[in-house]
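Below sits a lone chain in structure tokens, taken as the form predicted on its own.
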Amino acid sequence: MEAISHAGSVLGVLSKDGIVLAAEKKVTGKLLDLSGSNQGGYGGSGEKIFMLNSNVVAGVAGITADANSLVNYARQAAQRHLFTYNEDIPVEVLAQRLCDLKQGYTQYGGLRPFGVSLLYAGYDPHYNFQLYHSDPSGNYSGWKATCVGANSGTAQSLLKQEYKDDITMDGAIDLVLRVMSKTMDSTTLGSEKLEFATLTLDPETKQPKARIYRPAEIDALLQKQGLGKKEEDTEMKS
């Protein structure tokens, strides 16, 4: 719980036409290689927003090597469940698979539990769009809109006095943002420090669509906002 309470935050908030996940990245540094993770991968870039399956994105805060190994858990159980059973798996079963995962960890002699705690946003025909979180003593809830990580308490009671429950898509962004731009330890927001992303359903097909966004993308979505770096600052840092 120690490391969770120290990691980046990790967002979500529910609207009724999609899901927004937003996290704080604390790995940074001019001379880290960014390159794979500018390009935007189907898994996200590697640090705290992964893609568990078409229809769930998870956010991660904590031991990000926990992590990985949670979330490479959770795309076997994901495909396990969609060749047994010829459909997306529900996201309180995935919740719940993982959760048992992470409860008998707690049980036993030798092992320690899993440092991580996990938002998952996801989508299935019978709840609808719906967001967990679970942390690690393995018992997981429902939110509407929640936050884990450093200044989560902060970030609670501003999604408590803003969040409605007719919010759409475009309000739950703003909300987000904003409520990481007032929460994240960092004085400006920017594509280097946030991971951003999306569920809705595809107007055409009705089918999940999630969207991990690239770095470029994070920065014209802020500017639109009215968020992003000043140009002053990025021609003093020139």
Contents of the next structure:
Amino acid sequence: MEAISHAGSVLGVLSKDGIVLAAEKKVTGKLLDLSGSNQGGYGGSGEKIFMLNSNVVAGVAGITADANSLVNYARQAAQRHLFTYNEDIPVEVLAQRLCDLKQGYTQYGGLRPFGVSLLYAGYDPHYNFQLYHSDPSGNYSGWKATCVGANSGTAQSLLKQEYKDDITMDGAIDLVLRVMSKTMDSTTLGSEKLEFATLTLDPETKQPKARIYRPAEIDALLQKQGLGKKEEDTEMKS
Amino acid sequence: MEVSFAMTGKGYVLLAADTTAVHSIIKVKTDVDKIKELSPHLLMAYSGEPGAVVSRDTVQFAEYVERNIRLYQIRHTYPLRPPSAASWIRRSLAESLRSRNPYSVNLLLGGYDTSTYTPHLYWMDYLGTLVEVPFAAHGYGSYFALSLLDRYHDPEATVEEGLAVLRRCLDEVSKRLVVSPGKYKVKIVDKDGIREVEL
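Mind sharing the form predicted together with the partner chain? What's above is the form predicted on its own.
Entire complex below, previous chain first.
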């Protein structure tokens, strides 16, 4: 739990027609090779945000190696479900699978627990868009908007004030970027420090579409929302 | 011989199965219910191989499926949708096929998907074949029923019209099959759930 509270924050917000996930990258630098993350979407693996299945995207906070192991397990679980039931794994079922694994590590074997908190953003035909949070104990709960990692307390209270039940996708993106800019360590938002993903429904096929933004797309999005969001924030509160 | 029929209609699936349990030349029981209710909107009619000696397999497998579908529903708070349930059942049959003692049971799975508001009917055999069909039948009776259903089935039919077509099939089987079953159990599943129908 300590490791998680020092890790880069991950923020998720549920809207009527989609979910937004954003994460602060802690491992950056000029020498870091980012070419792998140039392909977002399918085969998406960033540092913080991963695609678990075509209908579920997850953000991780905590010990990176543990997180990678859990993501791999989750991906296998999703495919096992597809193999048996010929349907995309329901989001809550996937969260439960991971939590059952995590709980096992707290009870059997004398092994240490996974030091990771995850936010699962997903869609299934039963409950539409859902956002879940799970912690190392194997506990999970559903949220409309939540945050894990560093400064999650501040972010959580900000979300509590600003979140509205009927928020649109654009409103959610806007809210996420505003809260991230407030809670992130660096002064301005940029694609080097930010990972961003959305999960929406394709209007024609009605299938879930997961999109992990590429660095160039993140920059374009920030430009559209106005990178200098910080100046306006002080007036917003009144 | 064990026989079962099924057809889809406007917002419903109709299933019928005979009610006899046979040992060599004797009808041991004449009011067996061979249509299991797997979940509030899922029905499964099971039967043995035509010509084969009656096996315990059919009931064993049917109950195994029923209990597992129910377990899924209890664990995950919502029932399996018909397409997913069909895939799971097919997977179980396919795995049993290459085991020491394969299950020898043929199934008709009828369900109403409450999230898309559509009826679904699946024909499954002991080899793990799965097809979604507008109407189906198992057993010797299928030789008569399928041609009748080819001619008279209407996917947009009302319940009464569907029952009329079913009556045609049952009458033909009584008329032409040497060992025709006397009584049938008829069940229907629609948006309101499962109910039994008197023919």
